[in-house]
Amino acid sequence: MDQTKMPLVEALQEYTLNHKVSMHIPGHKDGQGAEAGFKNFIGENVFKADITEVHGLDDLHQATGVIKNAQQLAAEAWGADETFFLVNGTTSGIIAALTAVANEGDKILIPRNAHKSVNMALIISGAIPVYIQPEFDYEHGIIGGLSLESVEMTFRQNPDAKAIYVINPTYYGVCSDIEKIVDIAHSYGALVIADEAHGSHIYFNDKLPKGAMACGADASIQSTHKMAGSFTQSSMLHVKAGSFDAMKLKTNLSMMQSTSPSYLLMASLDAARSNMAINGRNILENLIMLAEQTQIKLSKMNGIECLNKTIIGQYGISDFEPLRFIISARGLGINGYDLYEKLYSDYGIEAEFADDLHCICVLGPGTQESDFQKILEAASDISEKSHSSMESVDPPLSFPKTPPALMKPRTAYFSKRETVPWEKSLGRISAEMIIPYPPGIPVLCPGESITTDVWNFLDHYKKDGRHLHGPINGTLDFIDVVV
């Protein structure tokens, strides 16, 4: 297929210069009745193109035309036999591929570092997760990948599994060996679900660990806003053909997405996989180069660490994703958090996220030169202005073990409920879920029970006044239990 057509993009700047009188949604009929201050801001253009199903402009739900043209050029680019546009973000494709292979009381395997849209799914579903503890890096503090030996055994404890999902790479850049984890996985005629919500830039250079569909997986979901260029809370979900009900797919996308799907979403999907599949090679390329030189100049200013190939080969990681910066400043007594403070307020730097040890910075296509430089400066500055300390940071409290679960998520969290105070909540079975965030992994979930290791450690982060998902209140002043 010619990588370079966007059918969609194209159809769009069409209908948008054969201008009509607009007797259809929305409101705003092509900026004409939009607020004129946000009108100036974003520009004219943008109000044009977002349009509803209108002639020549197909149907998400049910694609016949440029839509369903658009989505095959990103099947080939991507490797699969079928791509779906996803205009709710990767969630909505995770919930809809894992609901299409598991049913009420079937098995799913699950990272414990999973996220937490894994959970939704489950609690839509009424699946069984059984989660597969993946490996600590206590030397760098970070969770590492999913050793084959814990993936085949627990395999071999759960023969009857549906699937397993897999994250290809992680928030950290860790990645699992996936190629082998595929051949396991079917061995057991279980499917391969891959979360490669920071992967859909891997498949275009050859430097970059494996894609999951090049490694056999059965489907990939990835937020192709992340590494790929599209427009924020757009996502694709790519599949193998014969792997799922394909009908039960649809009607789970249907379910999950909006009856009234973005253009500007959509098309921004449909130019981001052109470019990618023109010119991801060469942009990835040079990112890879200055993104590794990087990497070691930071390693080698005094105090600051920042992870690299190096942790290939050990924890459960088969490989990394190099196009992000793990940094830490721990040697200079500066923990995660006020190293992402610092970079922001002192060097005007805005990071991704920031745990107990790291800050972390993701690239992207669109990162220029300089930007790595000015990474050089702050980090520099920061290592020249402070000193080596001998006051440690303290080391991040590692993950607890998967707690009980005493019952199924969906059971758990249909059931009657009450809210207690957190420092009453020890022992109690969960009714919602508790998610540290970033990274939007769950350490509680719905059925599961509170022991003492998750009370201390969700505690911690309430007493660091962290950011927590799932507390009614925000602050886990209060949890919802099962009565």
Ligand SMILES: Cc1ncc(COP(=O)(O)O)c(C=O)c1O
Contents of the next structure:
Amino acid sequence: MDQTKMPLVEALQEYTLNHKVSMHIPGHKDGQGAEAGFKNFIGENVFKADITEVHGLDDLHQATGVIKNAQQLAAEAWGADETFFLVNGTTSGIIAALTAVANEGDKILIPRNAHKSVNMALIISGAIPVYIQPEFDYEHGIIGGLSLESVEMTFRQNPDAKAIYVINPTYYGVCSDIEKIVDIAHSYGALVIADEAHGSHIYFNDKLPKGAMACGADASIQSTHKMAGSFTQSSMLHVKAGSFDAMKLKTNLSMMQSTSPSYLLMASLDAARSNMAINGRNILENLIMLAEQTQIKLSKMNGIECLNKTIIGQYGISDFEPLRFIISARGLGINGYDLYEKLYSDYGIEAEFADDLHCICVLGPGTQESDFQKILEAASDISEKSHSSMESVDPPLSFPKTPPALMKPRTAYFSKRETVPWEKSLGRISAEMIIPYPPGIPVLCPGESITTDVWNFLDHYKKDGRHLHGPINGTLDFIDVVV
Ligand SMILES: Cc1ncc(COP(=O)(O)O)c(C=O)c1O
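Write the structure block of the form predicted together with the ligand for the protein whose form predicted on its own appears above.
Below: every chain and molecule of the assembly, starting with the one above.
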């Protein structure tokens, strides 16, 4: 196929050039009814291209024209048999795919550090999660990959599992051995659904970790917006033929997405695909080289560490995605959050996020050579101005055992619940998900028992004022439990 073609972008351009009298939504009518200052700021063409299912522009939910053509080009580019554009992020694709493979009572194998959309899929479907604890790299304070032993053992204990969900790569660039996991899963007749929210680009340069579709996975859901240059919220779901109940998958996708999908988002997917297919290899080649050089230079600075390929080979880590800087300044007594704030306030660098130990910077096709210089200058300045110290940054706490699940997530979520003071929650069944950051692994999911081990661990986190994702009461003074 001709990957220079952008059927959706071209159709959109043509439609906007041949102005029609609009008696169709959206109501701003090519921006004529838009607020003037906003239009001035955002640009006229954004409004002109913000149209819906008009003549020649196809329908995402029943694609037969330009959207279908654009999706077919994407399928070829990512090595899939069929691709679906998503306008509600990878979140919607994960929910649609998992609910298509597992019904009420079916089992799905899930690494404990799964994205929260997986939990939503469990609540919607009534499927039973069988958690696999990823390895934890205490030396660097990051979650590692899935060991093949734990995957094999979990399948042996649950040979009836319908699917395994894997992350490739994680936010920290960590990849498990997807090829071998696919072999294990397929030998048990289970599907492999890959969360490649951070991996849409890895298919376009051999120096990057291998993409899940190339490893034989049955589906990959990718945030094209995160790493391949489309607009925020636009993602893709790629599938292998025959692996899914096609009708169910399509119906689920329709349920998870707006009936008025944005053509700006979809056209940006079409353009990002063409750019990656045509120019991706070269763009990435340069970025990989600069990123790897920068990681080494950062690690040589006094008190600074930056993760790089040397983490491969331990803790279930079979590969590392290099277009990110996982920087720690713990050798200077600076924790991840302070480093994140410092980079922003003193050096104008907006990093992606922070945990106790690290500040995480994410690169992308738009990263400029000068940006590498800026992070090096900032880190060097921080390193020179600070004094070496190992004292003020606490290492991550050792993690409690996964508590017993006394109910399915769905049952717990829809059960009658009450809000109780944290001090009175020991022994109750959680109706909430609680995820300490770091390491980003849920300690409690809906339906799980609040064991002494878990309670003590979370109590320590709470008293320490550490970050917790998930609880309705952010400081965990109260928690929702099942009545
Ligand atoms: C591992 C992982 N999966 C899924 C998602 C959801 O992606 P999206 O924001 O495109 O919905 C994220 C978002 O950060 C993520 O980190």
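Keep in mind it's a predicted model, so treat the numbers as computed, not measured. Numbering follows the first chain given and starts at 1. Heads up, when I say rigid core I mean the largest set of C-alphas that superpose within 1.5 Å between the two forms.
- When two forms of a protein are overlaid on their rigid core, residues whose CA moves 2 Å or more are considered shifted, and residue 464 is one of them between these two forms.
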